[in-house]
Structures are given as C-alpha cells and as structure tokens.
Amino acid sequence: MERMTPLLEFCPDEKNIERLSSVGQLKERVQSVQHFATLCHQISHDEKASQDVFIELMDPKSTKKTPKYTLFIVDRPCKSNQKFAAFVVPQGRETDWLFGSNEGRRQLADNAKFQRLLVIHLGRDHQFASLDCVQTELAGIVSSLQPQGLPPNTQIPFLSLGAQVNQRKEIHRGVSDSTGEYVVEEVEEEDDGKPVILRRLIFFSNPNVIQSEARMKNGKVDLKYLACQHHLVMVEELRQNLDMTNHGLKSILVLGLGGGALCTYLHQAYPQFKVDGVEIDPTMVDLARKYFGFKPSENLRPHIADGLSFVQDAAASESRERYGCIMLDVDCKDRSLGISCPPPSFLEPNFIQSVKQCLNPQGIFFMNLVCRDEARRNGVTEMLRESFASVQIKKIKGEASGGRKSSKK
C-alpha cells in the first residue's frame, strides 16, 4: 500500500525474530547465512577444507565493528571415538600460544583427543555473562560445523578452563600514529595454583600478540618479572657472558622500548650499566611510564628516535662510547611480509655493519627474529655469520613461529 513502510523481519532460528530497518540489512543477513552454509558444505565434503579455517561472527544487535566470536576449526588426521567438541577460550587467554597459534591449537586438539575441535575466541569489545550464555548463543552455529556421520541431535560438549569467561579488565585505550589503536588491559591467570594479575599492551593491528607484559604485585608493577621468553634468553646469555669476565660491557642499547619491561629489568639487575632504550613512537614511552613502571634515570635513558637512524648516527660518531651489548626487538607492522620481527630494513647488510661498528671489541648483539619463511631465515643467519665471528641460534617453543638468534661479535 502507498505510504506504508514495509515490515522487515529476519528469523535466524526457531526462537528469535529480528526486526530490520532496511532491505539492505535484510540482504546482508541472507548473504551471511548463504556464506556460512557454503563454508559448512565445503568443510563437510573436503577433509582439507577445514585446515586453518576460522570464522568471525558479528553481533547484528551491537554497534561494535569487531567480531563477537572467532571460531577456529581444528581437525586431527587420526580417527577418534570422540568426534567433536567446542573449546571456549576465556577472555585474556587468546594470546597464549596454545590458543593463539595454529600449532598450539593443534596441540590442544591432540590433548583433548577429539577428532574435530572448535576453538572459540571471545571478542575483546563484547560482554559475556557466563559460559552457559556463550553455549546457548553458539549452539546452532556449532552444531552446523560438526563433522559428517554424527546424528543430528548429538549433544556437543563445550569445554573451557573454568566457569568464568570474563577475565579481562581494560585499563586504558588509545590510538597511536605509529601503531594505530591499542589497549592496556589486565587479565587474571594462575601460577602454581595461585592467581596472578598480568598487565598487557595489545595492538589491535595484531590482537593475538602481546607487545608488552608486566606482573602486578600488591597493585604495582613487579619490576623483577620478565614475561617474554626471548627476553629471558637474552638476559641469561648476557649473564653468562658477564660471568666470563667481559669487562668491556658498561652500556646496553635496546632497540624497541615498547612497554619498557626489558630496559627496566636490565636496569634493576645491573644498575651500574647505562641502558639506552630507543623507541620511534612517543606514545609507547608515555605508556611505559604510566602503566609499566618505566622510570627514566641517569643510567636508564629513553630516546624517541628511529632505531635505524640512531644506530647509523652512533656508528658514524667518533666521540660516542661503544656499547657492550645491543638488543634488537622491533616488530614489523606489515604482516604480509611473512616476518613479524624485525622489519626488513633492520636486516639489511648496511644496518648490521652499523650495529657492529657501535659495539666494542667484546660486544654482543642479540636479535629477536620471528620469521615463517625458512629460506629468508636461513639468509639472515648467513648474513650474520659473514659479519660476526660467532653466531648462536636459540629456538623458543611457545612463541610465534620463527627462530630467535643471539649473535656474538
């Protein structure tokens, strides 16, 4: 009828009816259902189709532009009597290697002994009342993703680490010109059966990677705690080198300040050394001071500068004192390059030569290298061997895929 507004309703399941305001919204809902049905068909008819597949589910009733749920489908090649289960990862734990990487999720599926495991991440910007509410909301979606051969009314188990799903507390959120949107948040975990609070810096451009992490103790940052495994390796190698009476080590340069955890730890452990931390993003320096216990002093100095230029200028300066140790821990913003750390510009031979010129004769160079491309990783190793007398490689399980390299001059 003329001048009558059409009534548009969408019924996604037997229990819910959603009233929509435009034909465009209705088309989006229908197309979404079609896409999901196509994916379910592919997965059920092609065993390889589910390898590394993930599905992002938006909440049509929310104004949030981020997924409410992300579902990862993990299939085991071996047969099992236990066919299918869903594992809900509590908020704040999605960055764990076991849940945040393909290799970790495969190990989780092996441990759970299900033939297909659905690993579910809960969106950072959304609220979840309980595990039961998550199960109720996802029951239909999960049922559609079950492997072939299961009876239609099969009871699908929902697994998790406990009954609580909300373990994340947002402390601060902002936007940086260099890294984009970020958040400082706290999550609760267990350590030897005791609850611990961890404060983390997360970049939304790579939300499953922790940029900086600190442990809270009595409401304050524990300055003697290091979370990153590659930081622990660097510090241990440094300690062993000092035990071998390296008297030339009086100053340390850290390229990539981040939350300042590594610089702060080095300053606490070796207050007699000068520690210089270089960070291109001034916002990160402010965050390190406000939220991660970074306190500049005469022997702990932040420098807001491009790490490439800083090293090249230091190498060209005849008056500047040479460093006893240089640590490179800068992440790569371009995820399409197959390398997460450092950016390719830090792997150029000219830069490595500048690093060498900045070191004293007994100096040590540590590089955090995270690279999925084996050929490229081997190329970096060969380049280091051409520049340094001794190169050691430390591979760290449980962090992002790639080698961690410790290079000695």
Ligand SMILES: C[S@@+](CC[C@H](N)C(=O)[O-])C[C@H]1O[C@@H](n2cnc3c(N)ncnc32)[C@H](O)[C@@H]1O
Contents of the next structure:
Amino acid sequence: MERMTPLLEFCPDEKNIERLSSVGQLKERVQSVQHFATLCHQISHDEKASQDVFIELMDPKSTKKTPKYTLFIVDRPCKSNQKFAAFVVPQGRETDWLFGSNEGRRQLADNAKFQRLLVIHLGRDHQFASLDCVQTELAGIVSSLQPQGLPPNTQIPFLSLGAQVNQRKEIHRGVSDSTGEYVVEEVEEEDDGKPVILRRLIFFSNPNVIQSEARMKNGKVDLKYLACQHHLVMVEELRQNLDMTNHGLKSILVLGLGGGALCTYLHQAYPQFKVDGVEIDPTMVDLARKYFGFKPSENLRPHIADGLSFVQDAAASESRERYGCIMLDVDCKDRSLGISCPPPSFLEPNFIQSVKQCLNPQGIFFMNLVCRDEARRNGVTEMLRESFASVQIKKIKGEASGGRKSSKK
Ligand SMILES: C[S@@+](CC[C@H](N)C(=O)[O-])C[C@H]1O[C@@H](n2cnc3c(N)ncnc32)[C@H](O)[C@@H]1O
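So the form predicted alone is up there; where is the form predicted together with the named molecule?
Now the complete complex, all chains and molecules, led by this one.
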C-alpha cells in the first residue's frame, strides 16, 4: 500500500525469523545462504574440494564486523568407522600449532580418528557462555557439513579439551600505522594442572600467532618467566654459550622488541649486560612498558628504528658496537610469502654479513625462522653456513609450522 513500509523477513531455519531493514540486507542474506549451500554440495560430493577449506560465520544479530565462528574442514584420506565430529577450540588456544595451522589440524583429526573433523575457532569479539550454547547454535550448520552417506539426523559429537570454552579478557586494543590492528588479551591456561594467566600481544594481520607473551603472577607480569618456546631455546643456548666460550659477552641486541618479553627477561637474568631492543613500531614500545613490565634503564635500552638499517648502520660505523649476541625476532607482515618470521630482507646475504660485522669474534647469532617452504628454509641454512663457522638448527614442535635456527659464529 502507498506509504506503507514493506515488512522484510528472513527465515534462516524453521525456528527463527529475522526482520531486516533493507532489500540490500535481504539480498545479502539470501546470497550467503546460496553460497553456503553450494559449498556444502561441493564438499560433500568431492573430497578434494574440502582441502583446507574454512568457513567464517557472522552473527547477524551483532554489530561486530568480525566472524563469530571460523570452521576449518579437515578430511583424512583414509576411511574410518568414525565419520564426523566437531571440535571446539577453547578461546585462547587457537594460537596452538595443533589448532592454528593446517598441519596441526590434520594431526588433530588423525589423533581423534574421525574421517572428517570440523575444527571450530571462537571469534575474539564475541561472547560464548558455554560449550552447550556453542553446540546449540551451530548444530544446524554442522549437520549441513557432514560427509555424504551419513543418515540425516545423525548425532554429531562435539569435542573439546574440557567442559569450558574458556574466557578471553581484552586488556587493550588499538591500531598503529606499521602494525595495523592489535590486541593485548589475557587467557587462562593450565600448567602442570594449575591455572595460569597468560597475557598476549596479537596482531590481527596474523591472528593465530602470538607476538609476545607473559605470565601473570598476582596481577603483575612475572619477569622471571619466559612463555615463548623459541625464547626459551635462545636463552638456554645463550647460557651454555656464556659458560663455554663467550666470556667477553657484555651486550645483547634484540631485533624486534614487541612486548619486550625477551629483553626484559635477559635484563633481569643478566643485569650486568647491556641489552638493546630495536623496534620499528613506537606503539609497541609503549605497550611493552604499559602491559608487559618493560622498564628501560641504562642497561635496557629501546631503540625505535628499522632493525635492518639499525644493523647496517651499526656495521658501517667506525665506532660500531660489537655485540656478544644478536637475536633476530622480527615478524613478516606479508602473509602471501609463506614466511611469518623474519621478512625476506633479513634473509639477504648482505644483511647477514652486517650482522657478522656487529658481532664480537665469539659472538652468537640467533634467528627465529618461521617458514613453511622447506626449500627456502634449506636455502637460509646454506647461506648461514657460508657466513658462520658453525650453524645449529633447532626445530620447535608446536610453533606455527616452522623450525627455528640458531647460528654460531
Ligand atoms: C614477534 S614480535 C617480537 C617479540 C619480542 N621479541 C618479545 O620478546 O616479545 C615481532 C616484532 O617485530 C617488530 N618488527 C617488525 N618489523 C620490524 C623491523 N623491520 N625492524 C624492527 N622491528 C620490526 C614488530 O613490530 C613486532 O613488535
């Protein structure tokens, strides 16, 4: 009727009716349902079509623009009597290698022995009361993703690590020019059966990778605790090296300060050494001070600079500092390269030569290398072998699909 506003209603299933405010919104909803139906059809008819597929589900009732759920479909090539299950990753654990990488999720499906496993990540911008609520909300969608041949109304098991979905506490969120959007958040995990609070810095450009992590003790950062595996390996190697050969070590350079966990730890463990932390993004230095217990002092100095030019300038300078140890822990923002750490410019022979020039004769260089491409990893090892007398490689199981390397001069 003239001047009457049309009523637009959309029924996503038999139980729900949603009222929409515009035809555009209605079209969008219909298209997404069609898209989803096509995808379900493809993956139930062609096993190859489901390889590394993930589906992001938005909450139409929420004002948030980020997915509420991300569903990763993992199909195992071998046949199994257990056909299908969904696995809900507790909040905060999506950064674990087992849940955050394709290889990890395949291993999870192998361990669980289901032919198809849906691995479900819970969006950090949304609230989840319990595992039961997640199961109720997702039941319809999950059953549309079951493999062909399963009778309709089959009871689909929802698995998780416990009865909780865990809670994530956002401490601070912001945006910076070089990093983009980031968050500092706390999650509760178990360590030796005891609950521990871990405070993390996460970049949204790579949300399944923790940039910096600290353990909280009575509401404060525990400065004596290193949470990242590759930091632990670096520090342990350094300790052994100090005992054995590197007696002249007086200063350490850390490229990539982030939340400053490594620098802070080194400073409290070796207060007599000078620790220089180089960070490209000034916001990170502020975050390190505010949220990660980083306290600059005479022997703990932050430098806001590009690590690449910092090292090259230092190498070219007549009065250059000779460090006893250099640790490279810089992330790569370009996800298309298959390398999360460091950016390719830090893997060029001329940069490695500059690193060498900044080290004292017994100096030790650590590189955190996170790279999927095996050929490239081997290329980096070769290049390091050409530059240094001794090179050691330590693979860290459980860190985002990569090994890491340490190389000794
Ligand atoms: C993995 S985090 C470092 C974590 C840190 N080592 C710690 O102990 O917590 C990587 C950091 O490298 C910084 N970064 C990225 N590119 C850089 C560059 N070219 N020079 C210096 N820092 C850089 C990022 O801003 C980020 O804070």
